[in-house]
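Let's start with one chain on its own, the form predicted alone, as structure tokens.
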Amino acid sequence: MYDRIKGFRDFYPAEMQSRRQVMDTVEGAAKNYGFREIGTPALEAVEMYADKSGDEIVEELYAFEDQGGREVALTPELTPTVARMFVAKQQELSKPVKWVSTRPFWRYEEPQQGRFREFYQTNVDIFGSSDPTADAEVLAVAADALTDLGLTAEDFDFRVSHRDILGGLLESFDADVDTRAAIRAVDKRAKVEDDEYARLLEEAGLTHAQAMEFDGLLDTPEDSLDELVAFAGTDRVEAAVENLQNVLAAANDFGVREYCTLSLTTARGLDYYTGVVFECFDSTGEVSRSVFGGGRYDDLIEGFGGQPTPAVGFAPGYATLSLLCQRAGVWPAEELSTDYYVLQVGDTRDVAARVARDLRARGHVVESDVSGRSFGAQLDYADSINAETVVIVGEQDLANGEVTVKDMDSGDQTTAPVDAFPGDHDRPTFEDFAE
């Protein structure tokens, strides 16, 4: 007997059905923005990861040497494949570029609630646009996706930021500070111990006073913004709030502004972000980490051998989005479903076969026998998949010129003209043959 490995799970029918049913709805929610598809590998270069992230990366990767000598590793995130993609193809694709991917990732990191060592992730990316709408379009998108599923402005909130306004605040204050530290402190603010919090900017760079005092304007109110931009006194604060009122304002215009919550506590710890950022959490706190998160990296394509090209998007995983849809009772039922069983009992398997066939052609989810079983062990079986509909192919019946149709519902049946089943329905039931 062999055992899962730690930090990966297994997905029977019932539980995938209900995954597949998400993610079709977060994709479609895509494709109705015109976002196409993309395939993309599962091993990459561990020096693509290395040179954006450092070698101490490498610690957190499924990372090891191929039989063809080279240093690979199974892929912790999609974004620096896309960026590899389009720098690929970057002069023969139209522009903006809108792609969409539902795929597994992989990393080495202790499971704990929400985060497995394997994940699935739906990824949604805009390139070659620096205008707000794009970002404001990447939270229409979001919002759609959870709403499609059920989920409404009382369950979910995107906390939205602006990376540009920590950077540029962090600059205003005299003293040489790592940006890139303390903005992954102001990440971790909700995780650690306010003592911790503090050490972590003053590793920044920032004396314990001026950690105060920057942490004290990360709660500006959003009618307040223009009071960053006087303390700054910097063009690129001032830029910074001008952008991220634009893409709220865009936001309303898409219909998901309600959705949105300045949040200028929300960092976003990866250092490729470079502009409005934002994270999705259960507005009843119930799910107490962020549900997903996303925002604006225009420096990525650069930094990967491209022409300079703005980029945005987002990456719900179905880890936590499962933990918020359950929360609040919109998670699909976790149960097999299936339209017809055509039972066949005795010689009758030519027959039996042709109306699954013609049921099938309409689009329905069919089973028939295929182990030789007894009427009641297939009646049994038809049940435990949850059948609506049982057609009853016997030699009695076809005798007679006829076939059974079961109710599984009610147990209600009645007889239908084989030469007339499924005829002219689209979706024949009991009651169309009930007299």
The other form holds:
2 protein chains.
Amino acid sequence: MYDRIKGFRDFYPAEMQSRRQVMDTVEGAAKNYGFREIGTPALEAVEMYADKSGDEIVEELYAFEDQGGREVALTPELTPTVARMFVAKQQELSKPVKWVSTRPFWRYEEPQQGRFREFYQTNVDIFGSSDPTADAEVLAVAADALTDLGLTAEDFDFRVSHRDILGGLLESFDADVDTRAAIRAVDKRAKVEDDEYARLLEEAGLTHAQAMEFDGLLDTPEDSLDELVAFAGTDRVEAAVENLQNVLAAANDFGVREYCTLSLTTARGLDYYTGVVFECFDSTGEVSRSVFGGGRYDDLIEGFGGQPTPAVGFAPGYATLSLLCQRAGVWPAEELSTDYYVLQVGDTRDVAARVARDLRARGHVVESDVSGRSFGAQLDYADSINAETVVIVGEQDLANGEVTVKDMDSGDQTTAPVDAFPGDHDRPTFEDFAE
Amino acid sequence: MYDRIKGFRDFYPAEMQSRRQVMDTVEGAAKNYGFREIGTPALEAVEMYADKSGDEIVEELYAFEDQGGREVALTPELTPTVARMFVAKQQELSKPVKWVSTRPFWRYEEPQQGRFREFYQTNVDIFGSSDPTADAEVLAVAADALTDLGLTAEDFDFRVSHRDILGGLLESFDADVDTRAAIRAVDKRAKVEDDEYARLLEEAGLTHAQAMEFDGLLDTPEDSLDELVAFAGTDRVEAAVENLQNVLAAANDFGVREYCTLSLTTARGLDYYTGVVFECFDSTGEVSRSVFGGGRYDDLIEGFGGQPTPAVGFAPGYATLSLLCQRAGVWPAEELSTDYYVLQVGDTRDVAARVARDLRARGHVVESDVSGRSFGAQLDYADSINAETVVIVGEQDLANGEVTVKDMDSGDQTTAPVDAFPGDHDRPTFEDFAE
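Take the protein just shown as the form predicted alone and give its structure as the form predicted in complex with another copy of the chain.
Then the entire complex follows, led off by the chain already shown.
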């Protein structure tokens, strides 16, 4: 007996069917906006993450030396990979490039509710547009994905922020601030004690008083953003505020403004973000952590050796998304569905196989006996897989040129001519043959 | 600039769209027979492969010690994982268990045509039936998958063999034979020189004369299998021949007998196979290696600590399958498809966004400008993504309450009332509005 590795999961059919439905819905929302599926490798060079993702991710890498002596890592996130792929074909790709993919990632973290060492994400990215419309399209895909799952504005909230407002405010203080460290402190604000948060800001270079003032600025409401421009007095903050307002206006055109709330205390943990960033939260607070997030990363492509290229994206993870869907009561029922079970009684395999084949040719899920089991055992099995209709192919019925069609919901059954089954019927049921 | 790791691949959208279509077709064939999707981890304990898969696979493992000191490996194949999963829930699972999944696997092999270090397979397995019907259902799913891809009996051939016939013949010789080693030699028969093949059989315990005699028996034609029974004179060979004949009879009922040829020189490389095994080959021989294979592995579940449970399955890999499809001219065209491009002229984003949203709500793939580009640049982009219809939302047209609908194939265009677009139309085209 072997054990599954800690933090890794096996998905059995009923749960997998629900997950697949949710993943297809999210991916489908992106595909309807013209995002195209890509396929990406599970291993990348370790140095890519060491250079670009920040220390936190590198500490959690599943990294090792392969048989050829390369330092490789199981991909902990997709953004560096898509940046690498974009740079490799930058000249020939028609811009904007809009990519989507769903796959597992791996981080050596302590497993807890909604967090696993192997976790699945759908990544959605646009390369080649700095226009606020691109940021808004990302918000729109995210909102469509959630509403397509059955969630409503009562259920979730996109907390929208802007890295350049945070950075611009920080540089307006009379201090030598490590902006990345300060922004990481903001990202930790809700997760650590107040003292610890203040200490992190001070470590980043602010005095205690400056840290308190900076933190106070983060509570500025949306209709007072001009106060931030006035406080900083820099073009950088002015441009960032205007950009944020333009993104929200575009989100309004896209019909998703209602899901967005200004939240400057939202910072995102990864170093490479530049402009608008956002995180999705459960409106009820019952799912206490961020469900997923995204944002703009305009410098990463150049950092990967490409021509400067703006980029924006987001990546819902299914561990937290399933918590939100379950809280809201919209997680799909975890039960199998089956269109037909073709039941064999006696030596009728040839006819049963023909009936099953004809039903499959019409696009249905059709099971039949592969174990030589009794009538009762087959009927129990058909019930266990939630077969809607059972077609009984018995020796006696066949002698009369008939099969029996049984509706599993009502238990009603009737006979049908075997030569006309399924015949002209696309999806033959009990009703089609009952008198 | 970072490089992709050798033997790993990036799939860009056009190629990925074709791959996805092929993978969905293969998975769809299995799902129509009631195989249910499962999700499986990328890492497993190394010992699982060391115990069960044979030395060849263990030498090629991407194995390492994780941060918690576990010896783990990137999964090189799925069978041990599904065996582990089956054993973990053996009591509660309704039998037969029929599972399918599509995902990457990893082996440190030398990359060549049709072989990569990261490769994708669809695994299809039945647990809990020893009936020949189960073997035949696996052959039927494999055949349906290939014919659904557009392949015909002219294109491929399932070479069907039986491990127990091979093993039974070997044990009937007056020699101390290492059956596994001898069967591995048979598996290598077509890949090594005759001398080397003879040497491998001798190493397994046969004399040179016995090795030659054994090899001659492998050419026995289907209508003379009784001669093998007579040669061996054992119940084991008699039962194995009868089982093979029953599987082929069941394949006939399933309508897939025409794809199957007896081929006792087919052995399969993995140690855990027990009964019927098969390999799919390109009938033209242009793809010179086995496209994929499968077979029965009745002892594995017990070897994993479960109750004795028969099992049978197969696993098409997409690297070799794509070679076969390309050779046969049925690999899907590698080009993007897009239903609509909504083109903005002037400040019309709000209306364009509403039109795009309504088209998406009807299930279509709809792109729109996210870069503030010119009319010409947008039209070029719409062409590059093969948009079927372009809806032009211009300030002047809007002043008249109209949008322009352009068929990209013919270049024809006409106007449509903006309030009735898409209106009652599920998939509005130029023809719907042309006078």
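Heads up, when I say rigid core I mean the largest set of C-alphas that superpose within 1.5 Å between the two forms. Values in this document were obtained by computation on a predicted structure and should not be read as measured data. Numbering follows the first chain given and starts at 1.
Rigid core fitted, then: does D66 show a CA shift of 2 angstroms or greater between these two forms?
After core superposition, the C-alpha of D66 moves less than 2 Å between these two forms.
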